[in-house]
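Only one chain is included here, represented as structure tokens and corresponding to the form predicted alone.
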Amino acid sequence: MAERLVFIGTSDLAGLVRGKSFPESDLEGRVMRGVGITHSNLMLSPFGPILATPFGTAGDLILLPDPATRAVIPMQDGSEGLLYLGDFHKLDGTEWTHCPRGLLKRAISSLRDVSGLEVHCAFEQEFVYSGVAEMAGAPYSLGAFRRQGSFGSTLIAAIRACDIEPDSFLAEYGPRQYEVTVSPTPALQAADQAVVVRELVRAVAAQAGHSGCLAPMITPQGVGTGTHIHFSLWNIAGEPVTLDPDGLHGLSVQAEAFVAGIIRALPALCAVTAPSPPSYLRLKPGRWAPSHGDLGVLDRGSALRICPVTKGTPENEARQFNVEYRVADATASPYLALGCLIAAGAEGIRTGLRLADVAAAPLPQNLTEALDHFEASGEAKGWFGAEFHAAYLMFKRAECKEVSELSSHALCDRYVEIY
């Protein structure tokens, strides 16, 4: 009889879940002591090999699981495994400053310190499912919903089995493209859930003998596959504070400052939230994706979109009111993407920024340009810390170099294979 295994991992700089596994019988001890891992494991490229690392071969760390992140993962043969997400610690028990999940935790604390607020959010995840044929007229259609068979219902059941509340499953705009969303939760929980949902998409598709691909572009001229992050601000009393009917675009003063901080930081943010070369094949005019760093009201072509609410009581409208960040895809670690988003917004609140203070500029045209902005940004260095900032730059510049000679078609194929 097979013994169930447990995997402890994190969503790393490549946005992939990596770590180590062990028998479930050892879980209680591993929750206390974690699994050993080396610093350079963080520098594993999307393609597998370590292309560059500032850490060398020396040193050891502990990847310590958070018991609250327990998730049941369908295995390819129909069995089940367990996944726990965790944090990197040094051998003395202190947090390693290069931990992706730790970066998000620091951003959450920073926002709380400057404003007394927290972010609630939900990730919309688009993907392409190979288990249906590509057909004309499929976007948002009943036909596309029907042809996926039991995949969607199996995915929703798998999400719910991980104590995550599903919100929707639908056929999307692109060929064979679908979207799954879950209910909003506080930021750290939302990022953990985003990591798990991505893995469930891949796992449930694999069990059916197919693939669930989250790469940002399947073909250079096709429809992009994004990860949209919906967020709102809440006070310590558990009340939503994003909406002010008398504010600019319905935003409260603090929400306006938070959004303005994100817009101001967008050129550098792109290097974290759209962090792969094919990400920029998606961020083009005419692709229902952002190409400028702007805020739009009910506009899906904007980098940030103020979302609609269903009319109801003022309390219900305030709880629904949120802003959507659309310059992200699944090559980004949810921890890094959301952490930097929150840190940029917190800086906007700290400095009392207004939307009139920031201009909508074109987004970077490629990852190299985005990395130049990231390197030059003192604010971005603050999000990461100086050493982590330098390591991230090294990691992403090596990735760019690795694929620099590929045609756009070959580039898409490379990332489709991985994501």
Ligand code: GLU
Contents of the next structure:
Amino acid sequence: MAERLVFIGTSDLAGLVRGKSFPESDLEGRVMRGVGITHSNLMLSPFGPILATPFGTAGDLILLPDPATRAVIPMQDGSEGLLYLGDFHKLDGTEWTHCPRGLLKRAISSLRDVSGLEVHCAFEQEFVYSGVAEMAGAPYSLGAFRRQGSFGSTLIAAIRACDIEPDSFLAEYGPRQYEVTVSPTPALQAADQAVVVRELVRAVAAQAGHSGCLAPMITPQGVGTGTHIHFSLWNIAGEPVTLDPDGLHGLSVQAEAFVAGIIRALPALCAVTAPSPPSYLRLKPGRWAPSHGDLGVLDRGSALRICPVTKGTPENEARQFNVEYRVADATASPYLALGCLIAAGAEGIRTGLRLADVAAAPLPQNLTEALDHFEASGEAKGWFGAEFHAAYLMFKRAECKEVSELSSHALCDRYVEIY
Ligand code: GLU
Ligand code: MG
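To complete the pair, please output the form predicted together with the named molecule; the form predicted alone was given just before.
Once more the chain from above appears, this time first in line as the rest of the complex follows.
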């Protein structure tokens, strides 16, 4: 006899899902009252211990599940668990300002306020699967596809079982590297789904006795493992408004301003979307990952890539048209990464920014440099709010210090173990 458990969690500052579980029979009540959690829970480092916290041991909060996020998680022994993602609330029921999912929700509202628009996104997530032998000639090959056996089809089934629409699964460029992409949805749902898909990659691999690793670099000289965020803008009537065939690179005025806002904010944005020390081993030239804060048309070496559309009716082409943000990896919480991306884009629209107003600068060389930009950025303070901004800085600076003595090999190993 076994009783199914439900886990309520969030993708936290370390980009890891943490929370608590309870019996499924109590789900209805827990949707109303959540699970108790403390402020410093948000300050758990990727390595486990709390390295620094502005909150100490004091305080109580509630993590309240969003029923729309229900996901079935394959457990290590073949049984099933349930996962709900949630929001941090204070005991008086109001949302806690430091909630990662709350930050994304605020960004979605601010974009709606300045433009009446919403963002749709699709996350494309790369990972390294240990269940195949490393072989020459493997990139994109039928052999690499065949060797992973039923892992890919089990993963796709697990994704669909969570009511997430899979798009594609492929053998990527790096040794043992694969990629899974899901269909675009409105931003909050896309971030929830990105969190779930990562967990499914790990869970399905673990059920097969292997690992699905999403760390940005397996070895310092190797191929990077990225999370690419495809986005497009939609109006209140549900019409796509990213494309204007007469606009610069086919971008509408609003899409151009949104993209320009992201480029302007990139140095600070890196601290959130490429938020770990090994993230910067990935952002080097010659890796198909960006090293410059530029916009490229159909160029996979750019920070932002205008993606192709297949020929169709004008309406069909407008629905497909999207831009890809390539400066992210899976050490970033999808809530924080997407929230800050949208907030930066919204600021671009609010200020009527054009691409001609922004210059493509080299990306920060390491996390410390990115954090310096983040600290100095009034805009970044606005994305988080002053107190959360300070807490995030404290958290990330402590993480940098913790691994500062490690060689780049040891650094990769440390994050491979965790992500
Ligand atoms: N693996 C590359 C990265 O680190 C991207 C390869 C591609 O899908 O274009 O972002
Ligand atoms: Mg890829």
